[in-house]
Partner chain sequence: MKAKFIHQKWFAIVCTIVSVIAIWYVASIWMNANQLAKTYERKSQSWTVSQVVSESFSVKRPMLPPPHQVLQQWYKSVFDTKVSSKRSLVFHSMITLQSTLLGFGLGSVLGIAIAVGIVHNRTLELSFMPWVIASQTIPVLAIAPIIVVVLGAINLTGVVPKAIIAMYLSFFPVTIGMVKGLRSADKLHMELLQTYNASRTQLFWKLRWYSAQPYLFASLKIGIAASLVGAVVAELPTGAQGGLGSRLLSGSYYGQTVMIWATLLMAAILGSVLVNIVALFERILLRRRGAAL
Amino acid sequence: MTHSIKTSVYSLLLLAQLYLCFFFSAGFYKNQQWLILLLPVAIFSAAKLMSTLTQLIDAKVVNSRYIKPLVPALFALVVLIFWQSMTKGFDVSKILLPAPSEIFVAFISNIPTLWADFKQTYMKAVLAGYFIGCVSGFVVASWAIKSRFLQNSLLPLGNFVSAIPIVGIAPIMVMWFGFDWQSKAAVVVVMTFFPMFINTLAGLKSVDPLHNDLMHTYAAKSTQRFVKNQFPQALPFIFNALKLNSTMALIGAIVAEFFGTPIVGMGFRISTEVGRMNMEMVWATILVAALAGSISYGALALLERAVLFWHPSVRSAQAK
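Chain-only structure, as in the form predicted together with its partner chain:
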């Protein structure tokens, strides 16, 4: 009983801080300095709430599936509250760091521009580059697995190339393929090819030789061996590369836009709005990038779980 009373007190304290930082006039810490004492109280309450939730999850009191996302959500809420109260409370200049509420307003009121940037950078450059890079990495790896010579020659090359800061090739690609999205896609292709290649090769190599021997006794052709044994066994590695590449691709495309672009695109938006000191818009673009990155990563993780439902790595995670 005391437990739930404590919990509700903590929640109320947290909500009070939320109210304070969103609805008080800017500069409230400067005007009434005692208010700043409430911030540690709110953070402490949130920490207590999180640890209560953790105990509930570990004790399996309720279905942990539903309350588990609440813990990181609370954490994010605390970060946002802290950010909002500091910037609003001390009336920090927008140029230095805009408050989350201001970023959100900028996001909502600029949706058409942000959407155009998103289409240019993500739908054109990232998707095309990601697709070509991943597919060709996979194809070359599945071809190299058959030959010891190719592996010996391509793997060191791959390791060497991965030590180069590949975003550095952006100016060259802009020179070759022009200012539009094609040059950004080319950067993405180069960035995604080698992770895919190295991971696929590692996955295809990880196949238990006994399984291959078994397939051999079934008189399986090499295509059958690949489709029915090697490829499924390599899938966890391939998904790793796909997930890794999904963020690398976005980074590559945005950075490549710093080297020249038509007047649209997320990298272009960031660099010009920084120049105009319009920081809310910059942060709104980052919000778009963060959403795009997280959603594509999450979608790939879901796909992985659906495709690899039979694999021990997925099954052990579900058992927990």
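Positions refer to the first chain, counted from 1. Please read all numbers here as calculations on a predicted model, not as lab measurements. We call the rigid core whatever largest set of C-alpha positions still superposes within 1.5 Å between the two forms. Compared with the form predicted on its own:
When the rigid core is held fixed, the Cα atom of residue 264 travels less than 2 angstroms between these two forms.
Annotation for residue 55: C-alpha shift of 2 angstroms or more between these two forms, rigid core superposed.
Structure of the form predicted on its own, please, following the form predicted together with its partner chain?
We keep it simple here and write out only the one chain, dropping partners and molecules.
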């Protein structure tokens, strides 16, 4: 059997399982048990297709850069097919685990509500808290690199604050700043300040002594040493903190909304819909949060590659 025929057969088996799980009536595995045999065959076919695509990428064929995203996309499709097949095939209760198709319908049917929640949680609380926490962490680290007193004082405090659970901070912030987005932004500031401070401080300390000697030889001023030597060397550490904080900020804002919020927001929606047993809406809100976190992280990763094109870590990754 030639390679192209094998690929066609694998694709047809995967499409057959896709048709089965999305277009057959609920409980089809209970009614016709032999159909479950097609599921492992479809997963095996998908694995073979992903292996073929990976070989094409390794061989660096024409347009391999466009083939590379197909591997994770196909893997995600297999996960969705497995999830849809098990929940719909065995007619699992929606309260325990809704099928992806039901979550998608809830997502499409409630776009205005989900958009209002997204604006309240992400565009107000997360972005404001993320900006204030990251900028203040960077500024304080820039001061602390010149002061042993600040370093010795703030590093133990950072470890102490990092150990405080968010469920303990959130009610206090709600009492201090009210029920609106400001209290959630305050929680995000607390969660993002110290990761940025510690990473920036570590990056500013990582400067090569030879570079310092060179700047000293040139009689560079302290501002010139910071801008041309310390800051560029600290950028990989700063981007690590930015990416870490992008997901922590969203988690912090959502959890904080469990302790008091106006009748809008992702955390409010999740807690309310769980009480109403409307689990499709809960999963649709989780989908929005996951998409927002992934897009934020991906955008920062792309920005890091664009800004740090000269850094050995980025150049070695691009060479692969």
